[in-house]
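Given as structure tokens, the chain that follows is alone and in the form predicted on its own.
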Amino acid sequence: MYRWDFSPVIANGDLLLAGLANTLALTGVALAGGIPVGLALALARLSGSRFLSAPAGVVIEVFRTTPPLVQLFWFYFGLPIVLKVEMTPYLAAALTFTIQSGAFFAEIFRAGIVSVDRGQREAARAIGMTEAQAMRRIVLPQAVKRMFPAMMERSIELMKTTTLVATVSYADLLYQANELAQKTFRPLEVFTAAALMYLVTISLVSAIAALVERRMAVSGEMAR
């Protein structure tokens, strides 16, 4: 019978908490960069200009259809060779997940924008709004409410995908768990604790997202 012993995990809990903090920081940076990148790509894709829509389409397809681990390795190992720049694990991870998130968010934004009746944009133009004003004041506020569930689901997927950064020695939660498992010879306890930390964190984020979504639905009903 295997005897569970979490005392080494508790004694080194600060390492796992530091890893969780790094995971959350990387996820936050990728979201902060990925959302505006996604919006820019979506608007470029929807524009009537081939010079904007074609490159945006290539970026979206490349980063949506290639494995994130390959993208991470390319940024970490390939980019320094191509551009002769120094690349840290954090910078490679931040670039990878920012652009990858932007590609996925672009499709979410595009679907949300297209779902808004085009007549509303035309009505806004008829009363003197520019295309940019109509997009900012009329289309995007409605689209965001429809996109919110998909965006939150993608954000949660991003947090789980960041576990790949352990392969380039970025000290996220999985990396710290692996180091601690080797140090304490208690892999079952360590990875169980890490899994529980992911479970609690993602469940909390999901609960907050559900609360925000309900409030948005209520405010939408009141506005009607």
Second form
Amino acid sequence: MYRWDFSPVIANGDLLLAGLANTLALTGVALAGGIPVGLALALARLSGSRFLSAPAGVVIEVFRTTPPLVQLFWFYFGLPIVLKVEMTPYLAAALTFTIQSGAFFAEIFRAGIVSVDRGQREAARAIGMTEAQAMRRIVLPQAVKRMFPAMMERSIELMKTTTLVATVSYADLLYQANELAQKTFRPLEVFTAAALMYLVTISLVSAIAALVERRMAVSGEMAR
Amino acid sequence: MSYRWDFAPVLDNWQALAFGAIGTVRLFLVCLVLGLSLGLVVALMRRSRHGVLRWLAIGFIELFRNTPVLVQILWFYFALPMLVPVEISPFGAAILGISLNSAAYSAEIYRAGIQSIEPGQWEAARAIGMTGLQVLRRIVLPQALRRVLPALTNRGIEIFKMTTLASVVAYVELLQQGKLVASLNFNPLEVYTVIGALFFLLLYPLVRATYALERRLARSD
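Please show me the structure of the same protein in the form predicted in complex with its partner chain, now that we have looked at it in the form predicted on its own.
Zooming out: every chain and molecule, the one shown earlier first.
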């Protein structure tokens, strides 16, 4: 019978916590980049112009249909060859996850914008707003509220996807756990502790999201 | 931007990539079958009258949905052998991680499908003398499965993308073989472009088919 011993994990708890901080930082950066990219892609996709909507469609479809690990490797190992730039694991991960989550956010934005009744846009235009004003003042505020649940779900998916950066040696929680497991010869305890840290963090985020959703539902105008 | 792309070394190594592709498809098929069927079992447990079964299902779903699949694969590969005295191959660890993760996700899909069938149908079927299992098999599941088919196809596409994670434990699949070819020929740009393109070409028709399926179901409902 195996004897569990968590003391080496606890003794090195700061390493795992530093990893968790890096995971959260990377998720934050990818979110901060991904949401504007997603909005831009969605607006380009919905614009009447073929020159905007076609490239946006390609970016969205390619990043949604190819595996994120292949994308990461492409940005980390492949891109520096074309661009002749020094690529760090952090930069590669931030780029990959910004564009990848942007592609997913674009579809969420699109669904939200399309869900706002056409008549509202027409009414806004009729009282003299420009297309951009109608979008900013009338459509987007309602669309964003309806999109909230899907946005939160995607953000949680994003946090889980950031574990892939461990494969290019960025010191996220998973990478730190892997290092620690090799150092302490306690893979069972270390990986279990890391899994629990993810579980707690992600459960906490989804609990907060559920709470906000309920608040929004009370004030009306939610999807469904 | 004066880099000259050269795909010849990638094409010369097509056999290595084809070998990897076989590994990818093999892993995908096993995980698809295991994940989607186990998911149905978990969904039914989740609806069970027995508290123990229900809580087991909820715990399983929450655990596997709220942790990253890569952590699950690594846990099965590095941690599980400490607990049970068996050797776990990269293939086995990838199957365990991806299948159980997919089971948790698809359980929620099945549950939504079963819940979408009006209670009146259950009552009517029970009233004409069917047992609970018969109602499920003959009345509820055929309709529920039809409704969730697009969501299940999406899950299938996700499983296919997830198979690349098996390269982390050195299971021989497309990306793993790509790493090998790239390190031997110093051409990561071309290799990963080709691999990305292969995944896209394989999966995009499926994505389109799912869209079409969604539209058809939306019309018929």
